Each structure stands twice: as C-alpha cells, then as structure tokens.
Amino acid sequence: MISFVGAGPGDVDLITVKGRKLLEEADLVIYAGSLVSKEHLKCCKEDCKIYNSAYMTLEEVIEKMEIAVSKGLKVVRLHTGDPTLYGAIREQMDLLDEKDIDYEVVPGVSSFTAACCSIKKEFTLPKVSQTVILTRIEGRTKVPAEEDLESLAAHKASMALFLSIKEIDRVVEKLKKGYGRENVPVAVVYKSTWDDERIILGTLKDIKEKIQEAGITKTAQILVGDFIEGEYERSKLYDPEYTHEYRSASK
C-alpha cells in the first residue's frame, strides 16, 4: 500500500496522528526534500528504506514504489504541508492508477492555516471577507490568464500566496492595481512552524522594502487582505440576540 502523507508546514508535531503512525511502520520512506523537515525520519524503522524526492524523477519516484509494492512493503511518500496543495501528486497518482497501484492520501496541516495561525488572525471575518483565495504569481509554472494576480486580488477576499516571495515586486504590483489601492494589510511568514520562523508586517506600500531588507526570498506565505488588521463585526455565531438549533435568545 502506498500512502501520500502530508507531513504539515513545519512543526514534527503538526503531523497528524494517521500520518506519524504510517510514517513509523513504513519500510520505505520517500520525502520531499528540504521542505520536509529530517525530524520527522526519526520516527522511521532503523530498516527503513529512505530517498530524497529533490534528486529523483517522476519516473524514478513510481518505479521505487512500484518495486516495494511488488514486495508487499509498505510506502509513504512524504509531502511537505498538505499534499494536495501545490504537491505535484496528481502526475504521480495517475501512474499509480495507470499500473493499477492501490494507494490513500493523508490530509496535512497547510502553511497557508499555519501561517494564519503564526500571526495569529482569522482569514473569515464578518463584514471582512468570507473568501479564501490560495494562489501564486506566475513564474516558471504558468497561471491561467483568469486566474491573473491582479484579477483575484479584485475581489477584496482573503489570500495567501504560495511561491511567490521570490518575485515581490511583481506580486505588490499585481495585488496594488487587483484592490485599487496600497494601504492593504500584508503578513509575511517565513518557514511557519520551525524553528527559525520569522514575520513580517506591512501594507502593500512598504512590504517589498521590508523583505528586501530582511533577505527573504524562499520558503515564505504571502498573506493580504483586511483581516490581518482593522474592524469587524462580532460573529452571529456566539451573539445572544442569534438562535439556532442549540441555543435560543437572550432574554
């Protein structure tokens, strides 16, 4: 059996209990390079057999697999955060069904919910925005012409940007012109979790010269939108005017 496994943004511990136990009775072990972090080979058995994905092919990848299925091990294929974001599983997943290759996926803890979490907000506010759009600029990996920065950024939802510290020029460009103006609340998080975590706070006006100057320039979540900072409305949820099926109003 195959498991792809998200192994969370960073943190060991944020794995979930499904993924630590599969992860500590596989005989192979295939990870995904430097964005997992090596705490997590700890938990392998000492016999375990472990490849860094950095190194590999798509094709190298499914033939180790194929090769330990055939021997009745057990598989996992260690993806960083949540693997079905940005994880490239799908080309891997539809060679596994072309070989007729059982396997499951694990749901992860993303960086885009960890990073949320670092600075300690709330992407859905009332009155704020009841949308989360998770994107990227366009870079080496092409992004529909609809799905342009500038267009999503119109919307005035919530976003996290995945893959894009690199080219924050352009990205506070796009997202400048998408919400019409530059006073935007924007929350850089690098490497959320570990231990070298580090955030920056800014608007669109003074985001790019507060990277620039802290050098980051990879393996950072781009946060924007008014629910970093300013007002909303208290939730119906907890409101004791608001019924519902479990509670009735204040008198």
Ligand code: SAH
Second form
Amino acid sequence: MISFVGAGPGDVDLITVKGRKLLEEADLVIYAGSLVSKEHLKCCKEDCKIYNSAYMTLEEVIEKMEIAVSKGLKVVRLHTGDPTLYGAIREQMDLLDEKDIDYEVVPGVSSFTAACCSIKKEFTLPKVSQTVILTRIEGRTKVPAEEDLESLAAHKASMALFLSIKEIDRVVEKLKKGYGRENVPVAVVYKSTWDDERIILGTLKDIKEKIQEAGITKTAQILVGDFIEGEYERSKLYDPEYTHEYRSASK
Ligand code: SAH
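Got the form predicted alone; any chance of the form predicted together with this ligand too?
Below is the whole assembly, all chains and molecules, this chain first.
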C-alpha cells in the first residue's frame, strides 16, 4: 500500500495520529527533504528504507514505489504541510493510476493554517471577510492570468501566499494596486511551528523593508488582510440573542 501523508508544517507533533502510525509501520519512506523535518524519520523502523525526493525525478520516485509495492511493502510518501497544496502529488497519483497501483492520501496541517495560529488570528471574521484565498505569485510555475495577485486582492478577502516571499517587492506592488490602499495589515511567518519560527508584522507600506532587514527569503507564509488588525463584528453563533439547534435564547 502507498500512503501520501501530510507531515504538517514543521513541529513533529503536528502530523496526524494516522500519519504517525503509517510512518512507524512503513518499509519505505520517500520524504520531501527541503521542508519536511528529519525528526519525523526517527519514528521509522530500523530497517525502513528512506529516500529524499529532493534528489529524485518523478519517474525515480514512482519506480521506487512500484518495486516496493510489488514486494508487498508499505510505502509512505511524506509531503510537507497538507499534500493537496503545492505538493505535486497529482502527477504521482496519475502515474500510479496508469500502473493500476492503489494508494491513499492522508491530510496534514497546512502551513497557511499553522501561520494563522502562530499569529493567533482568525481568517474568517464577520464584517471583515468570509473567504480565504490561497495563492502564490508566479515564479517558474506560471499562474493563470485571471488569478493575478492584483485582481485577487481586489476581493479584499483574507489571503495566504505560498512560495512568494522571495518576490516580496512584486507581491507588495500588486497587492497595493488591488487593495487600492497601503495600510493593509500583513504578517509574514517564517518557518511556522519550527524552533526558529519568526513573525514579522507590518502593512503593505512597510513590510518589504522589514522583510529585507530580517533577511527572510524562503519558507514563509505571507498573510494579508484586515483580519490581522482592526474591527470586526461578534459572531452570531455565540450571540446571547441568537438561537439555534443547540441553544435557545438566554433569559
Ligand atoms: N503543502 C505545503 C506547501 C508546500 S509549498 C503546505 O500545505 O503547507 C512550500 C511553501 O509553503 C513555502 O514556500 C512556504 O510559502 C510555505 N511553507 C511551508 N512550510 C512552512 C512553514 N513552516 N512556515 C511558513 N511557510 C511554510
């Protein structure tokens, strides 16, 4: 059996119980070495074979999986955060489908939720935003024109930007145009939940300088929106005046 597993954002205790169990039982682990903490591998069996996919091509990964499965071995493909976001798992699953090899996908804690927890905020606030946009600025991987940061920012939804910190200049320019103002709160969370986590708070006006000063060029979430700072309305769910299925009006 092959299990694609989300390792979580960094802290090894943030993998799911299911994911940890699969790691403990695995005969072969292929992990995304650039971002997955090596500490996860400490729970593997002594004779577990471990490969770092950073040094492998897609075909090499699939070949290792195929051989292991033909021997009846248990395989874990360990991805950072949640495997369904920027993990390049679809191309692996499609090749496995072609070969009629079965697999499962186990979710993980994504770095975008981890980062929001690090700054102790909530993406979805009444009267502020009820939508979260997960996106990135284009790099080597293109982003469809309709999803350009400027036009997404015009929605004024809460945003989490992956894979974009190196391009903070362009990110800020586009967001400023989209939002039409500079005082939009921004939080950059570097290595959320790792021991060396860092949080830089600012606005579209000053975040670029702050990031350059801090020297952060990778492994960061850029969170943007008025959910970070400012007014909001209390939720209806816990409003004493409001009744629902589980609670009648107080008094
Ligand atoms: N599947 C992963 C994302 C992989 S893409 C997830 O769900 O989190 C890699 C990008 O994710 C990085 O460039 C960075 O933007 C973000 N990232 C991954 N781990 C992070 C962490 N611990 N803290 C902040 N950002 C992180």
